[in-house]
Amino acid sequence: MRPLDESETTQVFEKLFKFTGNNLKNIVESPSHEGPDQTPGRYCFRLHKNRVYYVSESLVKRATNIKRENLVALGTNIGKFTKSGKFHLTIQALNLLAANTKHKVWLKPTSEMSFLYGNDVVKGGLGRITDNINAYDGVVVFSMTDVPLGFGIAAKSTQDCRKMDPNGLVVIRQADTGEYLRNQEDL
């Protein structure tokens, strides 16, 4: 378990910024009330076996007593670095993204299952969409009851979505909560 280096931090923050915008500051400066300390600490990002974890500093200090090869995970796994060195967010980052996102999409109840089975979002399944979404912005997908279902990349802007046909692609899926069942071994 080690801190992220300069290039790794840049990649992680760029990916998070794509979804949260200026709310990235809330993630970085969020106080942590974990641990025995009376004063709240902070959260930090740590790398362990090509996976990036969002963890409180007090937990990191206590984890230094554990050997690296015995440490399985620590905190919330928000993403991983591929063998080519690119950073990908994982579904475990959904709660962090949902609380701080600036672009949201709500699905109709009839299209929720299709999204959870790994399909992209089409215009016919769109319930609501926030204004000012540009093409290729990061969006978090919610049910109509505000339950986060996953996240992806906007294929079209908000204005283009209003004009397109019902079978037009709105959100390209990157991760959804159905992955907990489909990819149990990899998580």
Given for the second form:
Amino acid sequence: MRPLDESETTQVFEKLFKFTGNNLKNIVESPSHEGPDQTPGRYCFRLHKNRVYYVSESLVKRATNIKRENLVALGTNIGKFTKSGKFHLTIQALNLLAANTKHKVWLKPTSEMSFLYGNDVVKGGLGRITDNINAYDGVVVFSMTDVPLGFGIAAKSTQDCRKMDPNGLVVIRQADTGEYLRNQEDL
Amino acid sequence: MYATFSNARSNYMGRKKQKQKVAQPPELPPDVPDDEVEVSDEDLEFVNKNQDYAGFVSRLDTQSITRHVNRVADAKQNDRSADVKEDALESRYEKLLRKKSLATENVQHEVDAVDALPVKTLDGQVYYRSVSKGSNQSKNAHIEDETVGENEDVGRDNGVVKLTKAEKRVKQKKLRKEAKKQGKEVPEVEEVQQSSQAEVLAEVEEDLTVEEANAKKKYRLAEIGTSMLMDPEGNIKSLKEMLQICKDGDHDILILGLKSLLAVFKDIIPGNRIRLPTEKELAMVVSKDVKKTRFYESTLLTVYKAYLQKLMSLEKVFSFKRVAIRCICTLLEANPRFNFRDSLLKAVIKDISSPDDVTRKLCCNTIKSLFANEGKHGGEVTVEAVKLIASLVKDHDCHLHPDSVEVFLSLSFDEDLRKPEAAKQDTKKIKKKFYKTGRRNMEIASEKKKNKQETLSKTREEVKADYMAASLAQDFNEKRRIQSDTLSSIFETYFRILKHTLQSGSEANESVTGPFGEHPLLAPCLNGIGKFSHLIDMDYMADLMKYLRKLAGGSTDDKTPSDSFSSHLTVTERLRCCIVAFKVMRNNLDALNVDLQDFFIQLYNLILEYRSGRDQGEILAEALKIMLCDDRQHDMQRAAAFIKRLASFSLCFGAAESMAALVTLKHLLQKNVKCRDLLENDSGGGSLSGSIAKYQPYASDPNLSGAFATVLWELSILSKHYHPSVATMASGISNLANANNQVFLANVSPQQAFIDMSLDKEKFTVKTANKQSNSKRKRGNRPPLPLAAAGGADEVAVVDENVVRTKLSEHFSLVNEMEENERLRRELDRTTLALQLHREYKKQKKVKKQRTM
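Since we've got the form predicted alone here, give me the form predicted in complex with its partner chain too.
Now the complete complex, all chains and molecules, led by this one.
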């Protein structure tokens, strides 16, 4: 377990910024109420076995007591660095993203299932979409009852979505909650 | 107005009816109606009595008259044959009327010497006719007295009393018809009239003082005006004289002259444009009729032009400005099709944002009526006016009076600018289908039948084409072109205003505050966009939304939190931006359900910035309705945040605002079942506390405020609100949680609630004051609880202020008294102590003395 180095930090923050915009500040600065300390600490990012964790400072202190080989995970896993050194967000980051995202897409109940099986979002399945999304922004996908289902990348801007036919891609899937069943061994 | 003049006419008639026979040209046998003959007997008697007036009869050239009458009859017959369809009865009635008026005029001219002008006969000689002066003059004065009063009235009233369009048209038609028919007969009579009058004028003028001359001129104006209205074509020359009077008269005369000329023009100007004949046409040999009309038209046009020039020059003089503008406006409104309308329109639009209220109102109303009655001019004037306004806005850099753009609101467009084409295609398809199905049957049907059908359809089409050509209905394409032109200039203006507002905002603090405030045109511009939003091209929509978002205070690029220029706009204007954005969205973009998050954030923050005195509560209520009540779905987090904020908001404002807020709140709670957790009184607040564990009241983003971590404690305070309906509303809402998912749809909108409450606000303040003063005694000097809670915010609504003031003053006076009391007691203590000390000192002294002794 170690803090991220400079290039890793920029990579992680760039990814997160795509989704949250200015709210990235909230992720970094939000106080943690974990542990017995009276003054709330902060959250920080830690790298452990190529995975990036979002952990409160008090937990980090306590985790130092455990041997590196024995430590399986700590805090919230938000993504991993691939063998080629790129950073990928994983589905566990959904909670963090959903709370702070700028761009949202709501799915019709009929197309929820399709998305949870790992498919992209087409316009026909779109229930609602936030205004002012640009192409390739990060988007969090919700059900109509405001349950976060996954996230992805916007294929078109909101303006262009209007003119599209119902089969056009709106969101390219990156992760969905269906993965908890499909890829249990990877997570 | 017409009525007054016709009254005047009937007056004349009543007086001189008896003389009809004298000047009447001999009738042609078939045209004489029976009743006409009956009257003539009495007339003869009258003529015999007044021989001296009828002297000219003996000198009449009977031959020429008969010739003349024959010609007239011919012309009439021609006329007749043209208007075969015309109702026989009607035509006879008209002719009768015409004859009568003609007769009266004849008589009048003969008697009224002043009326007469020198006359040029066909062979070029000028005749003057002298009539004994004295008797005539007295009569003149008498007549003029009457007419002048009426004419003045007309001049003054023409702004107020207006005939309906239909009436005007009918009247104009009648006048024209009369004029055409009479054209021939009148000039002869005029010869007499004119010749005598010139002489009289010449003689009298020398003796008159200036005042009398002025009075004279007034009479003259009235007189010409009356005669013009009775017979425009005959008296067209006297228009020039009227104009002359206007030019050399003093202030009053000038105004009177302008007004009476206006009245005359308004009535005699035809509904179409006059085209002056080309040289080629002038060279051609034409009948006398045509010549006469041409002369009439050209005179009318030249005088009209001179009149307009006069008006334009006077418009720059301050003292005449209003009169001139009023004349210009009335002329434009009455005859939008006539010549020189461009210059009229320019003059009107130039003054559309004048600082003078009267002038501006006049101009705006004129433009509005032009927009509203497009049928009158076929829409061309609309396009011109809109373009002119657009360029005006451009030239003045958007610093104009709001009225000048507000006129756009009275424009109307066809909803189905594109539809008819589609309909046409549909009919084609249907036809094709018809043919196809027909063909199937055709096998059985004979060839003959087919031919018959074809010819039938062919003739049908021909008839249809003829009908289209004949009917006055505007060509559809033409209309569409006009409307799209208008639309494009309107939106050009609107976008220009938006852009200008943005730029002036970003060029920090370069306050170019004109006489109309900082962004005078923004409000009408936003209203206009809201109204015409369904006509905006989809391609502009993105830009429009971007501008609106910037104006509302949010920014597209996330780096600058955009308070740089949002502070330039008032809360009301920013709320308006939000409303307009929602309207635009709803009108156009129903196909895709877009969530306008940025505008919600703006509204969320604007609620805090609202001040009840400064900003318009109606706008806030409207925003609440459109953005929160009408929108179908909400984020749960966002809804909760809004609920919480509205609750806190309703604590610190007057009854009307808090009622509107509560209505919205109830609506939100009803729609979002999960948000009712806020009503649970658990220590941790709502069970769904989400990622943010603590409520942050100052968060600017509703999604990040963590409203689920709190409870709606405001409601229990509100249920003790001084206004009973707010209190019942609040307690009703707090019981909503127990209503086990039963949804009562609120049928009152926030706007409605706001208006209702602000209406009975005044009524209510008295009552509350009484109540409070009663309860004061019971409670003693305990400060009122709800107000103390709201006291954190320094803006207590106006209603409460008096109550608070009395309470506070009472409280503080009591405190003062207590302090005073304490001080006095302290003083008392001190003095008693001093006394005691003194006594002791004395005692010791005594003891000392005794010792020493």
